[in-house]
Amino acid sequence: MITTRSETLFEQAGKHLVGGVGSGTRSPRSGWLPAPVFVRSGEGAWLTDEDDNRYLDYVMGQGPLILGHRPAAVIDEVTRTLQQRGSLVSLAHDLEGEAAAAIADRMPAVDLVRFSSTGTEAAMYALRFARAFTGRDLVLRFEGHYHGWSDAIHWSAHPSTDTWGAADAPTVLPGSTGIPGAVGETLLVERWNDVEALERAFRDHGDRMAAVITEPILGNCGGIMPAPGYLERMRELATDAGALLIFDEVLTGFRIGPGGAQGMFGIDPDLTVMAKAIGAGFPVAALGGSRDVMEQAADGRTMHGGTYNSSPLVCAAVIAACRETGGEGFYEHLNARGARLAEGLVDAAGAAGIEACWSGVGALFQLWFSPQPPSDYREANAIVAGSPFFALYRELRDRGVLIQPPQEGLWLMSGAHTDADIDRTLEAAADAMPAVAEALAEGSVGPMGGLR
């Protein structure tokens, strides 16, 4: 039996690293079979693994690599900062304010910013700020949305069909063992994109509601778009109830357009959670919002802290990344190339006799083997239960194209992807689709059937 170097490294890592990997999203249970991809290096739109396989990469670090791997402008700025200032001071420095200004200049609803290291941290602080500002405890969230792994909000992210409850009264379900059941009493769960459910939630619980938190584009469930008028109605209801609207733009912020989803849809949330693309690959996140809400932290009424917050290194990365993505035509080119790829994938599926469509925007999208994309998590789950998506992942990987194996993942574009890369990917997809059609005909959906 031939053993690849990735398989060998996976076995060795498992001796001291839990599960052989640093995160469950890169493990075999997330579809990385027969073993996780062990990466040697990345450059631009390409990855090289430890077995000398070279891949066109559409995983893009699960979102942060908006400029591709090792973008020179960001790497040079961070390296210069490291050499001149060091990695950490945990004291005030000029780059903090400059990085905050770069974010506030881009995001329409952001007056003030505080940094953290991960999106999970920023989301936790958003909930704290909302509860402190309103004096209320209840938070409305939606099935299929992911706002980090904290006990406070990791509920009903990917519930199963036998536990999710009635459509008009979803069960509030912890997303992991080890989460105290009492935390669920502070949460209300509804289906997304359902205006009637939204109005009912505010009618019945509006006077207790501190906030409603949503991904404005459902990126953690395949790039599902909001129905026309849905987010606008959410904004109206939150305002009328005295609750805050929180946009989780960890995926969409600094990726889909110069002002994120709030700029694209013209809706101002009270608080915005940002991460991933704001640092172009460096570990930085931020919470931003209106001045009156954010200033709670200025006088210590609402605690916000963190030793690694806004280190010189990550601030340098934010400043450089904003400069690069703020270039003329950056997002127009990014979204146009992504849309051409998405449409080409649909055409390739159709040529093989497979009904397909796509959802999202060019910079962040998913391919669905269905006549139309889902509108919420439950519809997505039904599609994926019989989807041959894992066959597509496997066939593309064999042809040098790397995508996330689970259907709830995304195709993620970067500024490093070229028209030639799109052409090459579509050629690989055309070659792969007959095998996908065969898997569909045989009912062989692979290990990732059903969202989880």
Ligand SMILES: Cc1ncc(COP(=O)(O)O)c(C=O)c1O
The other form holds:
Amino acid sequence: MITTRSETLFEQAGKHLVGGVGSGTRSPRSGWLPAPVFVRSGEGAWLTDEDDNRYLDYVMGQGPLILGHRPAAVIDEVTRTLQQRGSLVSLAHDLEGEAAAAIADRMPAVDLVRFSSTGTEAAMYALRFARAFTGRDLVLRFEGHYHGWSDAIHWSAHPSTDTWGAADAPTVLPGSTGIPGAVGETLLVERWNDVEALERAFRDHGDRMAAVITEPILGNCGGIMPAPGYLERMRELATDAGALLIFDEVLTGFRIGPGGAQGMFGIDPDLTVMAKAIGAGFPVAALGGSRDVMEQAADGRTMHGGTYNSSPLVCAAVIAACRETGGEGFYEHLNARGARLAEGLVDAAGAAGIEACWSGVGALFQLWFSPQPPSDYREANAIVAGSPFFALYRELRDRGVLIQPPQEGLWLMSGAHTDADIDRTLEAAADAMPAVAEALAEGSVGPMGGLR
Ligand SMILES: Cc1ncc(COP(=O)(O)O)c(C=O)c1O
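Return the form predicted together with this ligand of this protein as a structure block, the form predicted on its own having already been given.
What follows is the whole complex; the chain from before opens it.
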């Protein structure tokens, strides 16, 4: 029975919009039950839906909204640019170089930048540039990592337990129907955070490897941190094999610190994929890297195109977002508030008798109903199978706090979240946890509480 305006709108949308939503991650299949929240407007850390419910938002547009909803400084600059220049010229203009410099200034490993509209595209041409530069085809990727939905790389992102194969030889699995099986022959899949697996992969295949691509913090599986020394070893092995190291910083770049995860860990990748927070909510992505690798696109040897690339609209957004997040102490505050929230959630769970912990950094984290956070996708799956994740989403949503329902979701912070917002969220969590504990006791566990 339809009872809310969101449910009515969802039903109406489904008449002509596939599945009633614009992307699979917004659908009831991804946990948005009983119906996706139909948003009327956002402001700062808050969302208002079509039923006049207000939520403290920790989805933050899946990551881009690093300054919250409708950040005045960015909106003003973009509006002025639109009025003075228009949205798109698809010809050269001065803001392109300025936006590229704003990114390169923050990342020592980035000499040159090219823009595109989505992270999927940027990851795609990262692979192309790596293959062109090395003259090799094979790419090593890891289970649980997401690098966009292209045929080239959407393999083994979130495989199911019954198909993922042996732990020391994961099956290379397409993430969708319609992806040619032959593409899988250009990929090698390993478990992440496992030095032995990494060394084995390079020992057996290093001479054929064009690149290894990794999220430096595993954002698409709950903000799992790399084990000490793991990324350093990956850097060494790639260099020794003549393969490129690609950091996919679509989630971490400009979110966890000024220089992303590479700045935090002090590791220089050869190529960096960026999107989301670099545009503070506008559709822009970038590939950055060393001059020798990136220059291949300059003389046309390696094709990179896109009508919408680096429009005045998105360049203005990048420039303004960099300026705003570059302010004194921006990331320190963001991470400190997020860490306080994460620790408070762990305490709230504990007070209700549920053992919990968290992983990630303040700006991007996940709460785990387990004594220790997982170290890779398979461990995360095992934790989720026995956890009341869906109950937490449902109970918080009922109390005006919106988080992503699926296990691979994250709590995403913005500069607009205040200390008072954190306090209010923790009050809601304390109120919600007894019901979450009940769900756990009843066995309402697993992805979507067993609903999926
Ligand atoms: C790490 C990572 N890489 C790539 C992508 C794809 O970016 P987009 O959705 O902009 O295509 C995402 C999206 O969530 C991501 O998290």
